[in-house]
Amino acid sequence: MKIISARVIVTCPGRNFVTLKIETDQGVYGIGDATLNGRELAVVSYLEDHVVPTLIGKDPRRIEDIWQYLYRGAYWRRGPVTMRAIAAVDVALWDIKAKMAGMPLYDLLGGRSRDGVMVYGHANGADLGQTVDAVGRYIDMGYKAIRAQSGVPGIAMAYGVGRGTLHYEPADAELPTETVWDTTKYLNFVPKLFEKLRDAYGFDHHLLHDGHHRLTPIEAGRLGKALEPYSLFWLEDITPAENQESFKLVRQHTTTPLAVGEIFNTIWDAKDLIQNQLIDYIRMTIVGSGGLTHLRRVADFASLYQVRTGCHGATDLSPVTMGTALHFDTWVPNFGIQEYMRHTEETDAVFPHDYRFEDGFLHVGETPGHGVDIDESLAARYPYKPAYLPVARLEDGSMWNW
C-alpha cells in the first residue's frame, strides 16, 4: 500500500480551514485539519513545499515512523506550523488506518470509555444580565456545562463576547483589530458574574470561565479564590505558561481547578505542570499538538498524575478535528470535558460528519475512520479570506496578551 497523492484544500465557510487529503494506490483517502487560525497560509506552504513531496510513495500504514520522519527530521522542530502540519498528515493516516480495518476509529485506539462525550457550550453576553440569559438559554438545550464570559463595565470588546448567539469567529479583520484591557476591572467584575449565575441556576449545572493569559500569577490566584465559593468546574487559561514555575503560585492561593493548554505544540510544554500537579486538566487539541499519535502520549502521561483531558474546539479548528477529538475522548480514560463551539451550517455542509449532540453530550458514529468528509466541490465555492485574531492592549498603550 503506497500514498499516491497529497493535496491542500484551503476553504472558507464564514472562516478560513486548511485540509489535507491523502489519496492510496488502493483508493483509500484520510482527511486531517491542519488550521492555524490567523496564520493559515504560513501551514499551506509547509505542507505543500515541505511535507507532501516526502510522503508520495509511502506505506500509509507506518503511522508512528511517519510522524518520527516528519518530527525529528526536521531538525527544526516543534512550533504550531510543524506540529499543525504533522498532526494533518497523523490524523489522515489513522483516518486510512481504521477505514482500511472497517472500525470507527475509537474502535481502532482500543475502544470505548464511555458511551458519550460531555461537553461545553459558550454563552456571552454583552453584560451580566445578558450572559446569565444566555447561561439559562444553554441549559434549556441540555447542556451539562457552560463557559460563561461576559462584557466587563469600562472595557471595551472583552474577550469572549461573540457577534452571534452559537457562533463564536474571533478572527474579525483583515489587519488585527486593537482592543484595550484593564485587569482591575476585569477582576472586580468576574466574580460578581459567578454569584449571579449560582443565584439564578444554583449549582446543578458546571460553570467554566478563560482568563485568555490576562493575568499575572498572583493575579490568577487572586481570582481562582475568590471563586471558590461558585465551584467552578475549571478556570482556564489564567496566565501565560510559558514559564511553567509560575502555575506554583497560583495553586499556593486557591483550590479552584485549573485547565491550560489550547497553545500548547507537545508535551514538552506541559511536562512540569503536568508531573507538579500544577494543573488538573491538559486542554491540548489533536491539530495543535501533533495529531492522536502524540496527543495520545500526553494524556498517558497525565493519568500518571490524576490530570485529565478538556481539548480546546473552538471554531478555528474543523469538523475533523472536532470528529477525530470525540473518538479520542470516548477512548481515552482519563477525560475530563470537552470544548463544543458549533461550526456555521455552510461549515457543516462543506464537512459532513456523523457526530450527534443529545443531552449535553455529543456522540460519534459508526463509519470506519473519524467519520469527517469534505465537500471539495462545495468548499471550492468559498475562497480564502485573511483574518487576523485582536490584539490588546493595556490603557496606556502598551502591549498586553489577547
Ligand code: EZ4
The other form holds:
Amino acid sequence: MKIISARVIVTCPGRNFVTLKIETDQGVYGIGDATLNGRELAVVSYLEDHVVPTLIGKDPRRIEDIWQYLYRGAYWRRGPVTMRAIAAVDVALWDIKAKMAGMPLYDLLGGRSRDGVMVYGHANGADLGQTVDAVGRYIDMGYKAIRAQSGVPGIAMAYGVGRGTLHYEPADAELPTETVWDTTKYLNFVPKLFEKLRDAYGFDHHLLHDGHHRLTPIEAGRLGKALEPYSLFWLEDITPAENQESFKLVRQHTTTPLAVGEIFNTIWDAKDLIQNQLIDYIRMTIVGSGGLTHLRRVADFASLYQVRTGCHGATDLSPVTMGTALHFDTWVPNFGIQEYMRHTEETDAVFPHDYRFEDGFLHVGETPGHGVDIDESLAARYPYKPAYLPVARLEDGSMWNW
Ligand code: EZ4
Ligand code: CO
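Instead of the form predicted on its own shown above, give the structure for the form predicted in complex with the ligand, please.
Every chain and every other molecule in the complex is listed next, the one we just looked at coming first.
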C-alpha cells in the first residue's frame, strides 16, 4: 500500500483552516488538521515544500515510523509549525488505518472508556450582569461545565469576550488589534464574578476560567486562593509556563485546580509540570502536539501522576481536530474534560462530521475513521483571508502577554 498524493487545502469559512488530505493507491484517503491561528501559511509551506515530497510512495500503514521520520528526520525538533505539520500527517494516517479496519477511531485506540465526553462551553459577556446571564443560557442548553469570561471594569477589551452569544473568535483583523491590560483591575473583579455566579446558580455545575497567561506566579497564587470558596473545576493558563518550575509558587498558595498547555507542542513542555504534580489538567490537543501518536504518550505519562486531559477546543482547531480529539477522549483512561467552542454553520458545512452534542456531552459517531470529512468544492468558495490574534500592552505602553 502506498501514499500517492498529499494535498494541502486552505479555506476560510468564517475563519482560516489548513487541512491535509492524504490519498492512497487503494482509494482510501485520510484528513488531518494543520491550522496554526495567525500563522497558517507557514504550516502550508512546511507541508507542501518539505513534507509532502517525502510522503509520496511511503506505506501509510507505518504511522509510527512516519512520525519518527518527520520528528527525528527533520533534525530541527519541536515548535508549533513543525508539530502541526506532523500532526496533520499523523491524523490523516490514523484516519486511513481506522477506515481500512472498518472501525471508528476510538475502537482502534483500545475501545470505549466512557459513554460520552463531558464538554465545557464558553459563556461570556461585556460585564458581570451579562456574563451571569450568559452562564444561565449555557445551563439551559444542558451544559454540565461552563467557562466564564467577562469584560472587566476599566479594561476596554478583555480576553474571551465575544461579539455574539454562541461564537467567539479572537483572530479579528488583518493586522493585530491592540488591547490594553491591567492586572490590578482584573484581580479585583474576577472573585466578584464567581461569587455572583455561585449565588445565582449554586454549586451543581462545573465553572472554569481562563487567565490567558496574564498573571505572574504570585498573582496567580493570590487569584487561585481568592477563588477557592467558589470551587472552580480549573483555573487555566494562569501564568506562562515556559519556566515550568514557576508553577511551584502558584501551587504553594492555592488548592484551586490548575490547567495549562494549549500552546505546548511536545511532552517536553509539560514534563516537569506533570512529574512534579504542579498541574491537574494538561490542555495539549491533537493538532498542536504532533497528532494522536504523541498525545497519547503525553496522556499515558500524565496518568502516572493523576494528571487528567483537558484538550484545547477553540474555534481555530478545525472540526477535524475536534472529531479526532473526541475519539481520543472517548478512549483515554485519564480523561478530564473537553473544551467545546462551537464552529459557525459555514465551517460545519465545509467539514461534514458525525459528532453531536446532547445534555452536556459530545458523542462520536460510528463512522470508520475519525468521522470528519472535507467538502472540497465548498471549501474552494472561501479563499484565505489574513487574520491575526490581538496583542496586549500595559497602560504605560509596555508589551504584555495577550
Ligand atoms: O485564545 O485558541 O482556551 N482557549 C483559548 C483560546 C485561544 C485561541 C488562540 O488561537 O485560550 O481562545
Ligand atoms: Co485557553
